[in-house]
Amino acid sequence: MSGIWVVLEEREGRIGRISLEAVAAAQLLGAQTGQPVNAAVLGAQTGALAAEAAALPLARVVRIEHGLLGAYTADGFVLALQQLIAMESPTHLVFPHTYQVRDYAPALAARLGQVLIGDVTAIGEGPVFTRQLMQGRLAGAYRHAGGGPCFVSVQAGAFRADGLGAGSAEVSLFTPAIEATQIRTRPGERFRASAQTVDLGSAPMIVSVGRGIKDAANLPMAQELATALGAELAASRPICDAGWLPMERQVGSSGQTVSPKLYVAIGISGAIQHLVGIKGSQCIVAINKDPDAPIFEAADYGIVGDLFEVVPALTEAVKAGKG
C-alpha cells in the first residue's frame, strides 16, 4: 500500500480552492492513519499544476499526463486513476466534492467493488467519516469496511487549507493506456460561470442578512457595514427567496459553503440548513433581537438587540477604527 492520494482538480489554471481542502483532509487522515499523503494531477499538460502541488506538504505528486485528458471525460478520468491505483495500491482516496468529481468518482469506485463517501464534513479517528443527511438534520458516521481503497470526497469549506504548510514533493510522470475508441462521450464546452457570480467560499469576510432585515429597503444598511470590513454581502435562504438580493449570494446547504475569517450575521435565527453552510467559519458575530435564536449557539460573539441600532452603530466603530 502507498498510503493516502488525493486527486486535485484544475480550476483556471491553478489548484482549486477546495482540492486544497481536499489535502488538509487526506494530511489529517494521514496524521492519524500514519501513512503519507500524495497527489495526483490529469491532463494533457500537467507540469505547471504538478509543480504548484509539488510545493505543498505531500510525499508524492504523480503526472498522469494523456492527449485524451485534455478535456474532461468521465471515462478518460476513470480509465487513467483505475490504472494508478493498480499502480500505487493506495488506502484511500481523497477527492474534492465538486460536480466534476460527482460525475466520474462514483463510477470509478463502483469499477473496483467500492463505494464513495460523498460529501464528507469531518474525520475522527478510526477513521470515521462524517457527512450530512437531511440538508443537515442529522448526521451520519461511516467506516470503510472490506479490502481495495477508501474513496472519499470533502465538503467546501469542511476542512482549512490556510495552514497547509510548505513541502518539496517528489514528482514523477505516469502515462495511462487509453484508446480513442474508450471515451464513449464527447466533451461539450467548457462550463463558464457568469462574470457576476460571487465566489462566497473565498471571501474572507462576509456580512450575511436574514429575515430580520425586514424588507429590501433596509439591505443598504447591511451593505454599508459589508463595504466598511471590506467584506461580501450574503443573505439566509428567505432573502434570496424573495428576490432581494440574487441566488448566488446565498448562505446554507442549498446555497453556498463559507468559511471565512469573519460572518457577520445580522438578523439570522440560525436553521440547521444556514448554520450547516458556515460551520467553516472562525469567527461568527451574530446580532439578533431574540436571545434564544439558535444562531447564539454556533456564535463566538453574540449581540442581543435591535439590529436597526446595532449594524449602524457597528459601522460607524468600523469607520473609526479605520482612521
Given for the second form:
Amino acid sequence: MSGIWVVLEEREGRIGRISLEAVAAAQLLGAQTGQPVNAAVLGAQTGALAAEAAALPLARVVRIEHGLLGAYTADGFVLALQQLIAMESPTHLVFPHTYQVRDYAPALAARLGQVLIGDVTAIGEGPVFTRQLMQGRLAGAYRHAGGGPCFVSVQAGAFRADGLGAGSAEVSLFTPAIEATQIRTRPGERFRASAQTVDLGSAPMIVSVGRGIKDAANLPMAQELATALGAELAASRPICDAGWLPMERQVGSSGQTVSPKLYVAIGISGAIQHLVGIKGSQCIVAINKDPDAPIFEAADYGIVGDLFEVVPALTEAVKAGKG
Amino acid sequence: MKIIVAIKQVPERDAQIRVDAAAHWIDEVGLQWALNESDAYALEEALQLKEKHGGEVIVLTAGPERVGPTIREALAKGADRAIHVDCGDLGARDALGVARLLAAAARPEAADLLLTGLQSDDLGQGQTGVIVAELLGLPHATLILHVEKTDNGLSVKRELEEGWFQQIELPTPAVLTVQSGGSKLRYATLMGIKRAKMKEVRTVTAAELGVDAAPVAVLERVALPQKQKSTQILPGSPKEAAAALVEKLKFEARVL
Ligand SMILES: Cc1cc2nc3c(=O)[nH]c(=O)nc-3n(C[C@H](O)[C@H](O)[C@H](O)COP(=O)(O)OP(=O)(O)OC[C@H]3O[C@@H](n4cnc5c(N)ncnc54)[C@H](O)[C@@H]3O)c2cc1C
Ligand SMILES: Nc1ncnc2c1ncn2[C@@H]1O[C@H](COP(=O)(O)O)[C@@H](O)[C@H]1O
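Right, the form predicted on its own is done, so what does the form predicted in complex with its partner chain look like?
The complete assembly is shown below, putting the previous chain first.
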C-alpha cells in the first residue's frame, strides 16, 4: 500500500474550500507516514478542476472521467473510486465532509470492509483522529485498526488551507468501467425553495433562538430583544423543523450563512452545523444555562444562566443603554 | 409497503455528560434516554406512507435491555411490531459493526423500504443507513425530507447544502436516511400506548445473527473538548450580567 489520496469536490466550477482543507489534512498524514499526497477529481469533464489541482502541492492528480459521472450518484462514485483504490492501493483516503461525501463514502468504505472515520477535526501522532461526539459536547479519539486503506473525512474549517503552498503535480487520465445499468438512482436538477422574503445574509444584527426557548409561545420574548436591538429574528434548525419560525430564518449549514456585526445566540447549543453558518459574525454573544455548551467556544461574550431571566434583563439593558 | 425503521436510543438531550472512569465512553449511570431525533422523523415518514398505501411498519433497534421503553414509544406511535437486537457491547462496535447487526436482522424481512435517521445524536456518524444499504445490496439516498411512492419505486426529496434540494428517483427495495423537519411529528395517543403493550417485540442476539464486534475504527478514548477560545463570561445576576454585556458591546466590541 502506498500513497495518500484526497478526493476533491467541485464547488461552483472550482475546487471547494473544504477540499483544500482536506489536502492540508492529508499533508499532516503525509508528514507522519512519509507517504506522498495525491488527489483525484471525478466527473464527465474534469479538465479545469484538474488544472487547478495540479497547482497544489501534490505528487499526482488523477482525472477520473466518465460520462456517467456527470451528475453525481453514489453508485457511480463508489464504482469509480473502488477502481482507483484497486489500482493504487492507498494507505489513506481523505475526503471533505460534505453532504455528497456522506452519501457515498460510507458505502465505498464498507465495500472494502472499512469504516469511514468521519467529520474529523484534528489529526495527532499515531495517527489518532479526533471527532466530535454528543453534538460537540465530547471529543473522541479514533484509531484505524487492521489492514486496508484508512478512510477519513474532515470537518469544514478544521484544517487550514491558507498555507498550502504551490506545486506542479503530474496529471493523468483514468476512465473507469461503469455501465449505465449499475447506476440505480436517477438524480434530478437542483432547486431552491420559494423566494426568500428575509435576507439574513445582510442583516447587521441577529437575535437567534434555539431549542432552549422551549415553546413557540416564548418567541415574543426574543422578538422584544430583537426589536430593542433593531435585529432580525433567526433560529436553529429544530425551531424551524417544529414550524415555530419559517425555514428561511434558519441559520446553519442547511440554512442561511450570516455575517452580522452582532449575533446573539439564545438557548442554542452550538452544533457544528449551526456554527458554520455564523462564523463570519463580527461579535457573537451566547446565552445558555450550560457552561460547557459548545456555543461558548464560538462566542466572544457569554452569559451562563436561565434565558428566561437573562433575555428580559438584556432587553431592558439595551433599551436603557439607548435612552 | 413493508417498511423497516431503524431507531436508536440516545441520551436525553439535556442530560449531564460525564466521562466514565476508563475514559472510553460516558458514564451511563442515572442517564435519561430518548429516541434519536432524526429517527423520530424516519418513523413519522414510515407511518404516513403506511397510512397512504397500507402495509406494515417494523421498528428495528440494536442495544441493551434499556432500549425497551424507546421501542414501546415507537409502537405507541403506530409501528406494528419491533425487532430488538439485544447487544450490550454497542460501544465496542463501529458503524460497520452496528450496520452488520441491523442488516442481518432486516434481511429475512425482505422489506420494500428501510429507513434510518440521518445521524445519531450521540455518535453522530451519519453512516449507518448508507452502510446497511451497501450490505444489503440496495440503492440508497440520504438526507431525505419527503418520500413518494411511484409506479416503479420512489421519488424522494433530498436536502443539499445551503438551502438547495434535489428530487431523486430510485427503485425499491431501497434504503433512505431521513433528515429532520420533513413532516410534523405525532404524539402517542393514550390508545396507542395501551395497544403498544400487546404488540410483538422479537428479540435476537448478536451471536444468533452471527455478527462479531471487532471494529476497524476504534474509539480509544473520550474527553471533554479542549477550550481554545477565551470567551468573556459575564458574571453576576441576570441584571448585572446584562448591563455589563451592553457596556462591552458598546465600548469594547463597538457593535452597538
Ligand atoms: C446534515 C445536518 C444539517 C443540519 N443543519 C442545521 C442548520 O442549518 N442549522 C442548525 O441550527 N442546525 C442544523 N442541524 C442540526 C444540528 O446538528 C443541531 O441538532 C441543532 O443545531 C441543535 O439546535 P439547538 O442548539 O437549538 O438545540 P439543542 O442542541 O437541543 O440545544 C439547546 C440548548 O439550549 C440550552 N438551554 C435549554 N434551556 C435553557 C434555558 N432555560 N436557559 C438557557 N439555555 C437553555 C441547553 O443548554 C442547550 O445548549 C443539522 C444537522 C445535520 C445532521
Ligand atoms: N444501535 C442502533 N440501532 C438501530 N438503529 C441505529 C443504531 N445505530 C444507528 N442506527 C440508525 O442509523 C442512523 C445513523 O446513525 P449514525 O450512523 O450512528 O449517525 C440512526 O439515526 C439510526 O436510524
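The term rigid core refers to the most C-alpha atoms you can superpose between the two forms while keeping them within 1.5 Å. Positions refer to the first chain, counted from 1. Everything numeric in this text was worked out from a predicted model, so none of it was measured.
Once the rigid core is used as the reference frame, the Cα position of Leu219 differs between these two forms by 2 Å or more. Val251 is among the residues whose C-alpha shifts by 2 Å or more between these two forms once the rigid core is aligned.
Asn38: CA moves less than 2 Å between these two forms after rigid-core fitting.
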